[in-house]
Amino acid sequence: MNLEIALRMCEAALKQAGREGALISVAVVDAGGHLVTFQRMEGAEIAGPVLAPGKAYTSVAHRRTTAELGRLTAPGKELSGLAGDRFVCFGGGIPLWADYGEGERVVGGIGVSGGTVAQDVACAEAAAEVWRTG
């Protein structure tokens, strides 16, 4: 993960953020959860600072997105009570991956907040195309 890569993948957030009219914040971070860049749209929300860098943290925690983990952490599933303190755990955020097969592993995260999950989770998408396709 670098800065180059992260602002790339941070503008396709927003870009997309244009198409679905919804207003984000977007956070990329590091293989540590810690935040390599973050953006905010003029008018975003005020929850996006906090939230953005939230999900991109507990993507990259946890190696999975945050939609799965929302799922995982509903009372009477496998993970409830898990969300809390820096865990955000609903749409919108994305483990990115590297060395699929043998040697997979996570190196960052990205996370979206300010749309709908269903518009979170397509922005954090367009931006982890972006690391897939390089």
Contents of the next structure:
Protein chains: 4
Amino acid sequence: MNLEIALRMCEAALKQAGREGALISVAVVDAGGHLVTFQRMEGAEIAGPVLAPGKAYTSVAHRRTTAELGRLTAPGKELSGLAGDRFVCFGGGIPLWADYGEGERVVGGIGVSGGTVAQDVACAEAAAEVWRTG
Amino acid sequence: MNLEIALRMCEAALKQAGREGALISVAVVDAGGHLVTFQRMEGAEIAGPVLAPGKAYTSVAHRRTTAELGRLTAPGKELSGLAGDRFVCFGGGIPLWADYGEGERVVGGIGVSGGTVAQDVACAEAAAEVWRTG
Amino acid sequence: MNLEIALRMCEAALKQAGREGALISVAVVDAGGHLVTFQRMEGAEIAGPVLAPGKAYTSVAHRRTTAELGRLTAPGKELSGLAGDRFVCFGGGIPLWADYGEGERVVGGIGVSGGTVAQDVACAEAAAEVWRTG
Amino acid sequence: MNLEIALRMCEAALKQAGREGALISVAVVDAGGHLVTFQRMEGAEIAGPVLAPGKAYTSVAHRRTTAELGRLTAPGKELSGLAGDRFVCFGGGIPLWADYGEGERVVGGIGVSGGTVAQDVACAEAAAEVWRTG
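Structure of the form predicted together with another copy of the chain (previous: the form predicted on its own):
Then the entire complex follows, led off by the chain already shown.
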């Protein structure tokens, strides 16, 4: 993960937010879950600086989209005991994979917050697409 | 609890992880819930350093497996208000009992995280078996 | 404070870091101390995501540069009891002022971390200059 | 950083502790500051599980030994405002460097706690020596 591609991922997320009519925050973290870049649109809620990095970190920590983690932590499901502040378990976080010679590893994550969950997911997907296509 | 047997429990958990094809973290804590040893396999997720000690601590704190605690904290069940970051309430944590002359007491705990819940439980069980058989 | 000018401030801070030969993180926060944008240069330390937003927040919270706050919190000085994790009390944070018709108010802050304190201050100053000159 | 070499570093630290007559905890973290392994000797204090990982994380976060950071955070020194719980600023933490093709980077850290500071430093040095000599 580096700042240059992280900024391009943010740009793609914000462009998608414009199409969605959503006001979002977007975060990109490295393999350790530490922030590389963050951007909050004018007018986006102050929960964004908490939730966008939180979703990005969570997607790295569990190597899953936070949408999938949301399904696994629903009442009666395998990880329902995972609730709490530490991990953000609903859509908008996507882990980023790469193979630098040791097999596929999670090397970073994206998190988007501020719109509806569907909008957050769409914006995060737009950013992840930048990652996948280089 | 001491480091020597804690290391042997880790070894058993990691060996079981190999059989399961899982990448795990394993933690052993003492009667105070404080870490004695911790090991994270190469490639295992960074949630492990949070969740494995968390499960070990939780199993000591409640004198129950975290799997059992997961059932008790399900919606509508007796302890459903226990959710939060403090206790990790799904399978992979096992309390360790001993009788040093004052009756059976919990003297430590094991926590495993990183695989499926079933894999985590199997690895923790392998470690607990070392404890039981000395 | 808005994202557009915040990004221009980041750009100025990073350009100054290049001149200084420093690897930095830079954060811009709003009047509520909440993150607007953050950028960490490739190779910059992981304390940056903690300290750069911390300095920016601290400069807003106290309406002072964190360098000045460092002097005030020195042993024997007026605010020496302020030490702790909540506020970051050494150079690199600068409050941003504006008069939107109600007199001069602090409307945001910049924080830089990763270089020497002198480098952090120089980078934050370069960003603040963008703010002052519009 | 991987578990195999981390365990060998722990072994070296514990062997040095034996020579010093100290009861210690030792932690090894990765480039993100996340725990790879931890060992606490029988009879070592329960502050160890807090301070040893804390020193290891701090040495990674600041790319300095915690001893050096202790000097920089002394009253009147450049970083005296860094005090708090987040970073552990006295001897016993050592960053570990490697060049995997992008220049020298901090790829992990060691932290030792439980003895005198001089003993902690000696044990951490013994572990770091294993890293340096492969």
